[in-house]
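Taking the form predicted on its own, here's one chain by itself in structure tokens.
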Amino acid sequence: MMTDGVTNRHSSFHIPVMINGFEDQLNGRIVVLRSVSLDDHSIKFHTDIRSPKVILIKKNPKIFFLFYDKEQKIQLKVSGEAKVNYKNNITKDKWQKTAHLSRKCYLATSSPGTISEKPTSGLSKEIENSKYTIEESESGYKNFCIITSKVKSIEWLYLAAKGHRRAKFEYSNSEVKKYWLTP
């Protein structure tokens, strides 16, 4: 379901809740799932390097994702450790493959969360109306980063009228520990 969530925009696993924090600064938000690797147990999403979530990740790399599919009645709680990729081969390669319109998010003149006197996208009118070239979008690369989370554990919960079922998977090196848990 997670791998399907990467490419299937209609999957409920396409946009999990991501939670991170440091000391008393906890924050949760929706992110778009960009990559799931079963080989190295990682999850990736893109964000603006100026975002408060990046600041928190740099202070505390512990990260948590919550996925839920209402139809399947499945919840996943995924915990991991995050790394910020910025202006490296990972971001350079992905930026080159990022569509023209998708680059718009990184062209805002102000950092995410900046106070404004009026409602704003942070974009100029031209960019807001998608009147910019792929070449003009290149300036957004300076704000683009990729968060890679190394998955440490997954808790799976299946909700059923006859009785819920819950399991936990812990990853360390090449070993996977599996447990059944009481829901």
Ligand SMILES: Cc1cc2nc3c(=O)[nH]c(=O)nc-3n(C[C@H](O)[C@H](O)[C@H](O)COP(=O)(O)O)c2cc1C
Contents of the next structure:
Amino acid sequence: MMTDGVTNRHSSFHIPVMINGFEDQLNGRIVVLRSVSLDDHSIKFHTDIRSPKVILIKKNPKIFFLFYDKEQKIQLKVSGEAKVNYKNNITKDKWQKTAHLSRKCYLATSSPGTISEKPTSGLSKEIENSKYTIEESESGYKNFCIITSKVKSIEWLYLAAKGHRRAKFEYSNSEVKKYWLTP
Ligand SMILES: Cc1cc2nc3c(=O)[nH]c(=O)nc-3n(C[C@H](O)[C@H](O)[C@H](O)COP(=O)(O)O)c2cc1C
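Can you return the structure of this protein in the form predicted together with this ligand rather than the form predicted on its own?
Below is the whole assembly, all chains and molecules, this chain first.
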């Protein structure tokens, strides 16, 4: 379901809630699931390097993702350790594949979360109206980063009228520990 969530925009697994924090600063938000690797148990999302969530990751790499599919009645609680990819081969490759219009997200002049006197997109009028060339969009690369999260455990919950089912998977280097839990 997570693998399908990467490419299937209609899947609720496409947009998990990502939660992270440091000391008394705890926060959650929706992100788009960009890749899932079954080989090294990692997942990725894209974001703005200036955003508060990245500042938190740098202080504490512990990261948490919450998925829920209403039709399948399945919740996943995924915990892992995050790494910030910035101006490396991973970001370079993805940025080149990032469509002209999608680059708009990285073209705000001020950082995400900056207070403004009036409602704002953070973008200039030209960029808001998509009047920028692909060359002009290149300046967004300095704000673009990819967070890779190495999955340490997954908790699976299935809702059923006769009684729910809950399981936990813990991943270490080559081993997977599996447990059933009381829901
Ligand atoms: C459907 C949806 C998808 C989103 N995808 C992303 C994403 O992939 N990356 C991202 O940084 N923010 C994404 N956001 C915005 C975040 O939820 C959040 O508002 C923003 O990143 C600021 O978060 P922060 O202040 O906690 O850093 C998305 C929001 C929605 C509603």
